[in-house]
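We begin with a single chain expressed as structure tokens, specifically the form predicted alone.
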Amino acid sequence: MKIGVLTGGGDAPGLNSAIRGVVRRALQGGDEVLGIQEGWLGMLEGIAEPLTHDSVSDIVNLGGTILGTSRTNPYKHEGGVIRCRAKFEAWELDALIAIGGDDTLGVAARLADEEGLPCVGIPKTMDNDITGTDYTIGFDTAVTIVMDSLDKLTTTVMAHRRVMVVEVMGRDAGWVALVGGMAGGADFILIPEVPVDMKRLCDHLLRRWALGKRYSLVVVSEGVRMQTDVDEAALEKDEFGHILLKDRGVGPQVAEQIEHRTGLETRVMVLGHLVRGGSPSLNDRINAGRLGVTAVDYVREGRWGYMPAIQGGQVVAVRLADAVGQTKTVDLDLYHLAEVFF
């Protein structure tokens, strides 16, 4: 068989481990692997190269993706689906494995279900917001980086008697802010799933100050909505219709309100792309490899339109159509647990 593999959407630590799993499993059975460059853009433009044993040697510890990535949506390009089908035929692909988040997997689901193309998915997003799986590639590394960053920031806010607002990624779900914030000892956490209560936040910070705690760490997810006069309809969007959050900057908004309401000196740290950079954690290396290997097994079984998902520590098959188009939001019981430590 000849299997294509691509990585789409935002990069995440562990992608190379998944690619490695795909290639090693395929070669083990005598199959060929074609690495498609820059996500779905590679399918549209015909950018690809064979992946060999040497191609995936010494990459398990590397962040990013050796295949490159993009936020390209074939359904937003004239003749995009036809061009994807043409590449299947020109490259003589027997299957395609798409590694990505909701958008990338959504395209794979449509190509499989509506066009009859042999596609399998692998769930990847540091946001951990894909339905049907407990784990997505990149999440474990992301929250570990947040935790480590909070450990470092604690010493400087203690020294300067400041409040530090730390903005982390998380467009529609607050998993990174909540789990990373809990592990790093955050004093308050704001996530998209819970309406912002600035009075409660500021009262809490002042109460800490009165008790002698002359510093605080506030973690905020980038997707948190503040009451502002920004016309979001006018903001730039990507090909999947998502607002480019660089134009909104919720962290500075929170910091400004804290300083205005409390008089406490407040600073902002936007972790941004740092949270999905660098070497993958142990869990991201092992679990991404498991998913890559299993995806090839699904190809051999003809499980088109499915993805391997981790549920309760076990790998199970989940239909892509059931996983995409909906967001796995934070379990509010976990948020209430975090409130105990606020």
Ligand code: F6P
The other form holds:
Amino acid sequence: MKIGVLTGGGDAPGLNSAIRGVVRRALQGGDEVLGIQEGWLGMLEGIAEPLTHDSVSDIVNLGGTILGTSRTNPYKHEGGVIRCRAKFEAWELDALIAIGGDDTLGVAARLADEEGLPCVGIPKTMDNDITGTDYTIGFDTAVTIVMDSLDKLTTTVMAHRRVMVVEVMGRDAGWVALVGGMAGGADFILIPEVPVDMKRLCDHLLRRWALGKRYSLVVVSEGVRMQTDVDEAALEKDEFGHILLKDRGVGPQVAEQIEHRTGLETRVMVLGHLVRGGSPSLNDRINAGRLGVTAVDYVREGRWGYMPAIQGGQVVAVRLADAVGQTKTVDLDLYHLAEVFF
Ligand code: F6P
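After the form predicted alone, can we look at the form predicted together with the ligand?
What follows is the whole complex; the chain from before opens it.
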């Protein structure tokens, strides 16, 4: 068999481990792999090269993706789907493994279900917001970096007796802020799933000061909405209709309000893409590899329109159509658990 593989959407540490899993499992069974460059853009433009045993040597510890990525949506390009089908034929592909988040997997689901193209997905996103799987490639590294950053920021806020507002990515789900914030000992965490209560936050900070704890870390998810929010219609959107949430600048808005309401000196740190950078964590290396290997098994079984997911530590098959288009938001029980430590 000849299997194509692509990575789409934001890069995430662990992608290379998944690609390595795909290639090594395929070669083990005598199959060939074609690496399609830059996500669906490579499919539209016909940019691809074979992946050999050597192409995936020494990449398990490498962040990013050796295939490159893009936020290209074939459904937004003239004749995009026809061009995708033509590439399947020209490259003589028997299957395509698309590694990505909701957008990339949404395209794979439609190509499989509506066009009958042999596609399998693998869930990846540092946001951890894909339905049907406990795990997505990149999340574990992202929250580890948030935790490490909070450890570092603690020493500077303690020294200056300040409040530090730390804004983290995560789109419309608060997983990165909540899990990273809990691990890093944040004093308050704002996530999109819970309405902002500035009075409660500021009262909490003032109470800490009164108790002699004259420093605080407040973690804010980029998807949090403030009353003073900016006009989203004016912001640029990608081909899947998403604005860059970082441009809404929620961190600075929260910091400004804290300073205004409490008089406490406040700084803001936007971690941004830093949490997607560098080497993957242990969990991302291992789990991404498991998903890559299993995706090839699904190809051999002809499970088109499915993705290997992780539920309760086990790899299970989930229909892409059941997973996409519905953000897996934060479990509020976990938020209430975090509140114990506020
Ligand atoms: O979906 C992953 C993610 O990192 C989001 O958390 C963030 O909002 C977005 O990508 C940033 O997009 P880009 O990498 O295109 O700037």
